[in-house]
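Listed next as structure tokens is one chain, alone, in the form predicted alone.
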Amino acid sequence: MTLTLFADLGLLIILLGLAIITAFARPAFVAVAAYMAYGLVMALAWVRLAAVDVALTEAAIGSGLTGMLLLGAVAWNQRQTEAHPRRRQIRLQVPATHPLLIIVVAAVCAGVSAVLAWVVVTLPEPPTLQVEQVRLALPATGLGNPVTGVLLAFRAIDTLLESVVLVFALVGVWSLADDAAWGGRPRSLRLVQHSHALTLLGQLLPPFGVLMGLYLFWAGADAPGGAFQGGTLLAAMWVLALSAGLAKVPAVSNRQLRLLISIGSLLFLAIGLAGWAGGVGFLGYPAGWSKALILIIEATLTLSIAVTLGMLVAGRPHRALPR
């Protein structure tokens, strides 16, 4: 057994263990912590598969941002339980799931996993036609990263729709606010009062995190990185500052905030329409302008993604603005 195979088996065992802990942990906080650890180990697994772009996305969004959302949900649930102790008593009186049902569900899941594993193992060698087409067409875009080339040039419509869906997701969260709080501020993200350690982290980490986020955006044209990875890291630094009480969550009625949220998708769509009007097709780029336009799209998307993700973590408005 080689050392790399031993390391891969170790990663697999750790992933399975964290998945089991996440599924069966009783305290919600333990389950969320195991889930975040699972995402980080999964990022290492993607690196072993030479998918560095996917690894960055997994670490930033799958573990970091989603973990923050789940931690916020756990904190909200604890506040609701403390405010309404009777609900807690009713919840504890619910009978446990029948053991036979657990066995049946586990058997079905094991069967589906076995079938999927068999399909993956018996797949024929993947065709290289599309890979070769990307390799041959990439120099025309001026990009060195084939992943960015696929996302922003060859399948740009998918990336455009993803950015639009992100904006609509935030609008959906805001729509859950009470009528009296519409247009106001989301609840403060500061969960720990008078925490000197959190304050210190909120002061020290953001300069380095912002620099790394900007680097991921800029390097994405020629190396692993891009708007989503860089934007998520910028959002994490903003959420850290908000959690430490070093900044305030803006009101959702703030026009500058809404412009920052929508500017990425709007500019992306405008450049796509300009390509259609110029005769190169929707989301097509004129010869010699591909890299410059893609960098402009990536820059605005990075900013919009960062602000949108930060406001998603902040949640729906809870306080109306003073008149």
Partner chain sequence: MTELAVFGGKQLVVLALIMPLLGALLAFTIGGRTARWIALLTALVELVVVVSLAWIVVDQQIVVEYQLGGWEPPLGVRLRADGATVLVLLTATVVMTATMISAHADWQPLPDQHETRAGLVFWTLLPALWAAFNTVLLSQDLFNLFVALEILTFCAVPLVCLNGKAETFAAALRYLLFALLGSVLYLLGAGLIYGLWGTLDIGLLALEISKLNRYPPALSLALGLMTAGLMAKTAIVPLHLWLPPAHAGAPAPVSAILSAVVVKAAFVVLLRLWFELMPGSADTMVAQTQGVLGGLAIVLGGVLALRQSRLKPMIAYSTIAQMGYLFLVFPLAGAASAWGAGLLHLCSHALAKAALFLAAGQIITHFGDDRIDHLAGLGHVMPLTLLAFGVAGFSLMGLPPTGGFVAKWWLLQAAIETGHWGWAVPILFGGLLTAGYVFRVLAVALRPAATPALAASTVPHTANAMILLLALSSLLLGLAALGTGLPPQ
The other form holds:
Amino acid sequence: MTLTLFADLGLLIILLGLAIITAFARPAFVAVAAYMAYGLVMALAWVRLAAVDVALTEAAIGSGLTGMLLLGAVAWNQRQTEAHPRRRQIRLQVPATHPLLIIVVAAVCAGVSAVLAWVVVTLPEPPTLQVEQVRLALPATGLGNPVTGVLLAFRAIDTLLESVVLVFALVGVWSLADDAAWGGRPRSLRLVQHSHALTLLGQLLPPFGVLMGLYLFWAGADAPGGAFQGGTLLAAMWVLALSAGLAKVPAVSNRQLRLLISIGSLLFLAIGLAGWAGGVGFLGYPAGWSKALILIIEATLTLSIAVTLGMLVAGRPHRALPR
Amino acid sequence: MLFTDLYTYSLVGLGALFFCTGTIGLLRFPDSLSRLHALTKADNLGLGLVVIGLLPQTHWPLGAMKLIAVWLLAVLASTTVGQMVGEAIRRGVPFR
Amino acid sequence: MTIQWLLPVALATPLVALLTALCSRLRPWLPNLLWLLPLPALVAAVLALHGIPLAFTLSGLSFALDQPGAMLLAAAALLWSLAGLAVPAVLDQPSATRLSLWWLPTLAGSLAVFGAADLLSFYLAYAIVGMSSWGLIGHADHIQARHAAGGYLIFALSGELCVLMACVLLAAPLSAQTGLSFDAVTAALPSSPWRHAAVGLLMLGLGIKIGLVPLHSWMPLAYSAAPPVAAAVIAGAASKAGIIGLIRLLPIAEGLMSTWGLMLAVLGLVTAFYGLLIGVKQRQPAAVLAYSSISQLGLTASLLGVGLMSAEPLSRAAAVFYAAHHLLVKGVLFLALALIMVSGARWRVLLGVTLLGLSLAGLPLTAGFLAKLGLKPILGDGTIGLLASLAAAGTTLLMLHFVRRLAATQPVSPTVLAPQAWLALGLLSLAALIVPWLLVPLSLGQPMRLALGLPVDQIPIWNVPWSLTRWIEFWQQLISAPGLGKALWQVLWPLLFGGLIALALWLPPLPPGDVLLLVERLGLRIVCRIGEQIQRLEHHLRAWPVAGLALLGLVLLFAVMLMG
Amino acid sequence: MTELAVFGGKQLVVLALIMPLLGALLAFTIGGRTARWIALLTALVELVVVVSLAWIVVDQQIVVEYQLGGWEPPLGVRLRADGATVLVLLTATVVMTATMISAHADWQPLPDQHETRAGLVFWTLLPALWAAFNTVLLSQDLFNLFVALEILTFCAVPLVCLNGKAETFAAALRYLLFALLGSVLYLLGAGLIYGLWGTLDIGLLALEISKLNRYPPALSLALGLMTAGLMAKTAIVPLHLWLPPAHAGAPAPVSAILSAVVVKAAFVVLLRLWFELMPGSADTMVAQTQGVLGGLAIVLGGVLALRQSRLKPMIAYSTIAQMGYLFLVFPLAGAASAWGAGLLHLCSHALAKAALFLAAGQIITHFGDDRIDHLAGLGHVMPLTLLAFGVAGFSLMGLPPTGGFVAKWWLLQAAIETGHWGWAVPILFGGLLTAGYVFRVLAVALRPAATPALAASTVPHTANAMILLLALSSLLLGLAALGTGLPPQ
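Form predicted alone already given; the form predicted in complex with its partner chain follows:
To see the whole picture, the full complex is given below, headed by that same chain.
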């Protein structure tokens, strides 16, 4: 009992410390590194709270993918600074303002945090209304993991919309391209200096990673895991292969690529509509079919998510295709 | 039962000791290459000890294989990263 | 009778014509059509005066013609038509085309405001006429016109917002069952908890429209900046939107608002004299006419004020007649100015203008004499009556001054006008002389009987249709009335008095717009400074730390308030 | 008959939500020159769907509800369409369709090009944004609303910097960051509410909240967080830092959508919170504060619009002022007409503002200058566009018989009814300021051109027709509202 309390306290202190480092570190690289570490520790905290699904997502997306994107941004910034030394540099620092204002802002932030903390402590016991309902309704879906039940059956609309958000976020990233580069490939992820070690890793790790990703998706029906976690792992393997120079980033005008990106949402939507035709309403599953349909949806979603996340890391199209 | 527990405690403790040494090295060594050395060497060994120490505590054979896979993958990853950081240091990228 | 389509057609005609302006091929034809467009309204008004009730409702907006509305509508339609006839003659083709685009909505609003039968349609027409007058005033492409139009806009908008608020207040005690008709409004007003605010705002808003001192400053600037032919319709017809508003919305018959009535009467008299005093110091003929308008509208307002004070429904009748007469005469005067500014002064025109100008002062045998006669019994023989007589003296003075300034007007390059312009002026002058005589028994009958000491019969004032036999009968009675000689003298002496003063006085000129010019420089600077300060404040508000602070601050504020 | 109508309504509600989503996904997948046609086709189908839905709901006087997947509220998500919803839905549909049609010729690929960047982004993200807005309108679930608001933001931000200029990137980033801050606050609030009752359905929550005689601190904080977060997204003063550069810098069709539709979404959710989640809390200090901020926005937005030298920033600041009017609904909620006034103002402003921005876009493209002082001769060159601009401006000013007028009338009526007279002052003063900036443009535009060589412009007829349609819709909305009678029933 006391040991776990100590462990929790330790986690808490590390979390707060990392958060403070993230907020106050001047070199952007340090801030990002601290942020990634924060994500990992946060995942541990989620495990301690028995929310393994959340922990997996936090580690994969909150720390891994986001951290990777941020590192990319830091590297880009460094390249820009080297290329155009005279241009004003982007710095992570508080803009010069009146010290009084800083004090007031700090006080209000502290106030909001304090009220939030107090309120969370005064919250009643975990509400039973929905937890109980989910437990009762879960057998109808044929699933064992209540989280997957909520995500793909009870609140399928949220998941559908979230999967769609990813697609449009990618369009948003692509939209930052130069007009001349449109339709072309993103900048290669391959490192400037060839590294044999990375090539070896790129050849050895992906089979394991893909296996793990598929397992996460498959296990999601009955145990922690699911399309988002599995997809992220697959994406990571793809990105690894890309940066080792073992694969080429596809061009954004590639139809197959676009189809891969949107197939998850499209299929989700199609099965939702099929439920309509099958007399159980939009996003409903006919009795007895739900587990099979959910697995099909999750499978395609995993694929789409993996491709989308990979392309998100690759970034906006950079070179036009030869005409 | 007592014997296996004792075995686990001692090996995991030894592993933790390696982690500590590695961390001290990371903090105290003068240049980047030495720090990298401390980190990879000590951590790989430490993790290995922890895994070996935990083996009797888990199901045979699946659990044990998972633990060993974790160790192998970690070794693979940290080796690669160590290699790459080393190469970067040789190219003159400043690490502080 | 299936003539009901006439009223909607009459009111919609100008708007339909406006639609043709969208076609660039038809657009140059518009100025030549202006004289035609008010004619359906004229027909409708004449039919309504003959006792044929015309009304229609469209999507919650109801229009109907009763006698006061029809009288003013008839006069306004005449003016709009004849002034429209003169437009292509006094302006060049592109200029006239551009003017037509604002002429048409102003016309539509000006006609509709007399036909409005409920609060909402009244405000609709009132706002249209007010807003589109802006385009007529700012029509000329020089800095004075822009300046005048800008000033007009600020005044007109403030006035309209006051009227809007007043209308909302007037409508507040009404339910869906009673509707928003004027009768319901005036009936519900005395018991309404918001009556003082409503009447106060109404007077403020309509006071701006009719130029009650100190809200008058826009008028001289606007009338002298607008093309005179446009000033003719604005000063003549459009400004009567304010008068009809007072007539419709003040609860005169209820007599529960005597304080407001006294205020309106006093303000109106002050305005009447103020307009005269400043007017005689003007050099531009248009400014002289503007101050004359201020004075005349002030007198009308004071008439209604006295009516409100003493709960005298006859004051409405007198006011309608007075307004209709002023509408036609002011139209003639501006139109004459418009023609003279193009072709130079001519003695025949000056003679006609003198005659009609003195009609405003109440020259016997002109319609103005009748109008003045109608005022007498309502204003009484006391102080107010005396002051009104003095105002008439002043009007004489002002009109003679106007004729002098008009005679001195030299066009930049005298050109020969198309005959249709002279035709328009002639017809309008005739109308100004004759039409009021025809209209007398309708509205002014009762007040005149009162003035001449004849017994007042109990027939309702508004609902007697016009017919020739009744008209002849009415005049026979009047001419044989015993009080005629005394009444004649009462109206005549101020006229002579004013004429004498006009001979004796010589005053230095003043710029038009008096107070406004003084306030403006200071006010503009202050407003600019305030604007700058607000812009600076906003710049700070849009800084990240401040916006973020505001966001979190609001969170805390709301949370604390709710925990309360 | 009613049963059939309810059944049809249910299917239409779902279709209204997923049609644009499907269109966006297909436009993205197929891309190329086809994307534009997919989006336009989607718009037309959606128009038919929404008009039918509106007709059913209004004609049959029913409220359509749909449980997604057949799961009941504490478990599942519920869609709901009543009269107010379909009115806003219809308005958004008209704005979206008109904007798409008027922009159909923009961003065309060159003959040797497969597709353009801006074309794909526009024709993909606009239907997606539409789907998100419809979800905001229809959904009854606090978390689902959050997801929809997020999609709305993610679709709107790339559209802001569609033309790829450096300053619009900065504006888009500003918008993204502040909108995300707002989202975070909203999500925190929704989380707290879930922590209290274990459900996110507005109907069930309203039931729970009505049982309370005192708000628990968690609920108070949750509402504070959600309200402030949503206010950040509606750009109410002083949280408007992102709006002027974003709305002024975006391409005109995007500005039209942002000002007409996107900022309204967060406001609709605010209405949900304060009128559906906790009805009867109208008289609290929060409502007064919201009203004060609204009044502040009216004055600040109006004054700054007057001080702009360019057309689009002027219209953008006008949006800030007009959003201020919407916030007056909260302190005046005690009166029957306030709710209707807010709804009507929302719709008529959406139509008018879309017309203004589209007109400004045509002016920039075909007149070549959007400095207000340089617009002389515009009335001669582009009469129809200027007419639409004028009509839309009159609606903003609240001149009768436009929708803006009726909304203002009802607001004033509400101010009288509730006895809070003070609110009439910003309403009236705001009208004065609005008239100031509308007439400022008209005054210059109607002057004869400085250089008489200006030829009549070649504004495409479809664009002009759409702008006029929007402006006239705002006018017709007013006439229709007048037809329902004053005071409103």
